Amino acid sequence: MNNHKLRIAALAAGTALVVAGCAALTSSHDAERDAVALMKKDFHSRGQATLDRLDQDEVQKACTRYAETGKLPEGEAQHLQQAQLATVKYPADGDYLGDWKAGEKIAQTGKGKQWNEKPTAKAGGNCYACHQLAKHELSYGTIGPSLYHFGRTRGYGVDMQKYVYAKVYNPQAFTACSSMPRFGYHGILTEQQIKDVVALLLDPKSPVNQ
């Protein structure tokens, strides 16, 4: 086969190759496509379940474009988390407290966002399926980092007490792709439900904190 071709044959096997990865792509995004509406269809809203959780926001979208790698492109993961960021509504009286016996309570509660649950009721952090909390808890999960003595190794000031609302309020905000759920953003719980959080990991007299 003389040179002309083998540059034509090189040329064709490059066009399919071309030709086969549009097929795939497009493929891919039809995959996807069908399934969100499959899902549409055959899912209905129901008590705090409702269709709209179906639909990715840039942050979702984004995770799962990197879903096989695990990590986004540092200059995209910073502006995902700095448009997170700004999704953050904090406390219009500047108070992040709340009472840590409360927040103890919606730490061990999972409650919420469930088909049966009533609209109207309020929902739970569900904290120790990942995290450890107290000293006295005899179960809870790994999947984040302890808790234990939060407050003490970081400090109570203001600044931590913004902090630790805004990572609550939405996690997504300082790490990208995060598994914790944005308890603030989506509405899972109340601002006074936040700040009764902020205060089990803050105050010292919290069991977090002994």
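Numbering follows the first chain given and starts at 1. Quick caveat: nothing in here was measured; it's all calculated off a predicted structure. For the two forms, the rigid core is made up of the largest set of C-alpha atoms that agree within 1.5 Å on superposition. First, how it differs from the form predicted together with the partner chain.
- With a cut-off of 2 Å and the rigid core superposed, Ser178 has a Cα displacement that falls short of the cut-off between these two forms.
- Gly47: CA moves 2 Å or more between these two forms after rigid-core fitting.
- Relative to the superposed core, Val158 undergoes a C-alpha shift smaller than 2 Å between these two forms.
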Second form
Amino acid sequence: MNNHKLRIAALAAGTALVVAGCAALTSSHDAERDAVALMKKDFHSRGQATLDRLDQDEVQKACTRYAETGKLPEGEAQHLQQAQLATVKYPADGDYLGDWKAGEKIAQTGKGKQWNEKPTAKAGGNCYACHQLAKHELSYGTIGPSLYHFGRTRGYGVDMQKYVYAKVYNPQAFTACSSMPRFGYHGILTEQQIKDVVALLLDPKSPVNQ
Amino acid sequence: MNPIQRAVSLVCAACALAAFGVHAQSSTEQEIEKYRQQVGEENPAELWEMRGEALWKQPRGPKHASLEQCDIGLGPGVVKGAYTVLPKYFADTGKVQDLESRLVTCMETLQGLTREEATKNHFGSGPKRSPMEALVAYITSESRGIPMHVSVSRPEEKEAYEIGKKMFFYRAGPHDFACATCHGHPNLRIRLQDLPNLTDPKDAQRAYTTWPGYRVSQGEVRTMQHRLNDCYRQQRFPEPGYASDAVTALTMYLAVNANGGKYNGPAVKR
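To complete the pair, please output the form predicted together with the partner chain; the form predicted alone was given just before.
What follows is the entire complex, opening with the chain shown before.
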């Protein structure tokens, strides 16, 4: 190998090292930007699940940023919760308690918002996927806490009703980066449906409180 | 009844209740496991494996060639153990590819099929059978008993892993879900279904090494591409493209987390 070829080889090896070094130094921020760009390139709208669902709001952004490392810093969490609490639209009639029987049905079904479903079909809350509620339903998940005897242990008062309404409407108002969907904020459940879920938890006659 | 007796009987009632709850759940899980064992001895996936082996060797497409010279990770024509090194970087395409993406490449280059033809019926449904699901069943079955050892030594592979990790934690959509919402914490259940924590090597190994699987509920062998597609549907995300770089990146993250686990698919799944 003559000198010229050697120099080229050395240069190529040096470049490769630099490239490898750069790749290793790719920051977490760059990887996130690349991930979003790749998803936008490779995902497509299907039915009601349109591509703009990949665009994050402030909550989703903040909760993604801290998902790997742990909890949101306290100050940021407080700020996020306050902003989310302000989004809650309470019922105009001031009545929070619906029909627990309708609430039980909402708690049982997980339909809604998926690409294979009609956009006009009423969605469910799928509460049992994550929570224990009524004692008779043994098929419940453990992603969220047990809500069995919710009203019985916490009380049935109007303040409690208002809190549960807001919690179902927007859980981020109380627990930053909670896993629970924002059922009212995102329009998954209607006002009446949320009232029915409130009744499932807080009507003394509901099986949750038996 | 005196207060002490009453307290004791209350506690006992609570115990009985708790025992009933536990019993009812574990018996449901036991029934699923029993069923799994029954069908596991005669895994219906074998039919897909046989069809897949025939497809692998059958000349198809305008070039009338089989896939037998396809390099799926360990060199042209090597099937044994190949699934355990995927996804990986391939120099000819300059891309990190998973098994399905790689099979599409080989159908294009060796057999002369278009991408559209190669991915037709990629998720089978009854009489519309999927050549891809059969090929994947065959190829993965040839890795049974071999530990997963996916490499991230190349920068492209490392990049795919890092992007896949970001995708795993990415919260979006009307339900604010990420993959991590259900699969990022230990010992969770959705309804009665145990959720593997895919950030934990033990759980990731158990989950990853049993896909693809014969889905009893669907009567089909489902591949990793299908598994992730169905997760995204339930996450309320838009649909990921079949055999796309995005799905490969997420698969890369999951596969690396499962490294060291002995591959044991296609398994029988709910």
